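Single chain ahead, written as structure tokens, the form predicted alone.
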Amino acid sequence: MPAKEMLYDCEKVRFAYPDGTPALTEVSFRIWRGDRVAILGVNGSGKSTLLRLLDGLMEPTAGVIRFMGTPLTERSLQNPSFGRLFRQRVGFVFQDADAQLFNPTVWDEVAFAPRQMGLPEGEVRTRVADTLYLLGIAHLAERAPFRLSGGEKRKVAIACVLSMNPDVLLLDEPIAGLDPRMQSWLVNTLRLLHEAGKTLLIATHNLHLLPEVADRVLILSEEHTLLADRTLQEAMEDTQLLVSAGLLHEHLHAHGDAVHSHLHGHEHHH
């Protein structure tokens, strides 16, 4: 059996903000292709920033991440065919959705990112049919982005990413701010395009969505290290790892002249 083929190579991983606060600290791991990943860890641990990392928006402040064998940098982003490769490989759907929504119709936000890699105009039309079908959004194509719901801005953000039918899914805390049928509807396509052969690497905080959507686990630690690189199971099973990271934490009850521990998740809704 052929060896997958290894598409991220962390190494080292440090980011600092201007003034000097840590982001992250010596973060190391790897991913290969198929894999699906959810980056663990509280508000402020880092996992937006390492989304980011990831899909060459910010550069490391040391250390390395390697795409393909390729650094990624400013610089080999700026060369033609190694720009062009990671840009049509790797997709990221922001936590808000309002972030990546600019344009004066639902039709001409999907087309957006094909028609900047150039593809001909034929083909970006069939792209953006083909998508907003997939996504069921195809009655949206002439409305103004701005006027959709949150679940409808959500599948447009979704939308665009899927339009450049990209290898790699990054996603910031996708189901934030979605009712419960939205959040299931979400994450039955993350599954039927992880079956489709797509890379998932999920930030999340919720604990509950993490059977759905990943197999392995990325913890970080409230001190932006990586705590764990475990396999969803191992990392379920450990209580004691999970509340070190903040990611559970022991309520006490009482009842009576009793008094009863109960763990409980951190599931912040924004």
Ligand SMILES: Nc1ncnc2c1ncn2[C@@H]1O[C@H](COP(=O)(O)OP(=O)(O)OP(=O)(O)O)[C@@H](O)[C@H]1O
Given for the second form:
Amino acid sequence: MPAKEMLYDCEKVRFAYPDGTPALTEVSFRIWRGDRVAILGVNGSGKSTLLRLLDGLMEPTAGVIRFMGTPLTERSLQNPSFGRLFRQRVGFVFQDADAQLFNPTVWDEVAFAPRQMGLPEGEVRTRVADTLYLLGIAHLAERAPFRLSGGEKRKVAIACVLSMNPDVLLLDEPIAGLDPRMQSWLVNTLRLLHEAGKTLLIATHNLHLLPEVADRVLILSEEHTLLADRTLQEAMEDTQLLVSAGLLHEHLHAHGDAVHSHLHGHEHHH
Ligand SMILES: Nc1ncnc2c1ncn2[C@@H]1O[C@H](COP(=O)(O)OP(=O)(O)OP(=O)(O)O)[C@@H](O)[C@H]1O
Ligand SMILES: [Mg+2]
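What I would like now is the form predicted in complex with the named molecule, since the data block earlier showed the form predicted alone; can you produce it?
What follows is the whole complex; the chain from before opens it.
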């Protein structure tokens, strides 16, 4: 088998926001073509920050992120050939759809990236129509994205990325806010994309859907370090690891007179 192509190489990546808030500390890992990786960690551990860095929206404060060998910097992204290649290959679904949607209509929103890529208008129209149909949102085409419901906005954000047909999909909590039917549609779509050779990086809190969407996990600690880079199976069998990452927690229950403790995933309601 030929060696897999390395897409991302993150070396000792550190990031602090301009106000001084630390968000990532000495994070190193690599991503190969076709990988399916979940990024896990409690609220505020740095998942969204990491995805923004991998999308080149911000630069590390220290350390380096290379994409196919080229450091991701404001400068390299301004280079017409690298910038264009990177933008065509990498698509990002934001956690907050409001921060992503800015066009006057849903149609224009989904057409935006294919137009930026310079596709002929006929091809753009076909792609947009197909994607809206796939997501069951063709009826929203003329609506203003900012006036949609939360779940509708998320579908539009997903449509925007699918219409680009990127090789690498960065997805920040893509399942949150979708109804059960859309959740299973999305999980299935992600599986098909993986089978088609796409690379997927997904930040999620949804532990019970993990086996459907990831083979490997990166776990960020509350201190913003990389606690683990393991196969999904290895990580899920390590209760100690999951507890220390805050992904499982001990909870006291009263059953009649008896009180005992259980381990819980965060997706459960108490
Ligand atoms: N624009 C910002 N300015 C300052 N600090 C920020 C900003 N965005 C995030 N942070 C801080 O950076 C840290 C990491 O935030 P990040 O959004 O990456 O976490 P997360 O793992 O995605 O959390 P969640 O599960 O809630 O989405 C947090 O302490 C957060 O408060
Ligand atoms: Mg986040």
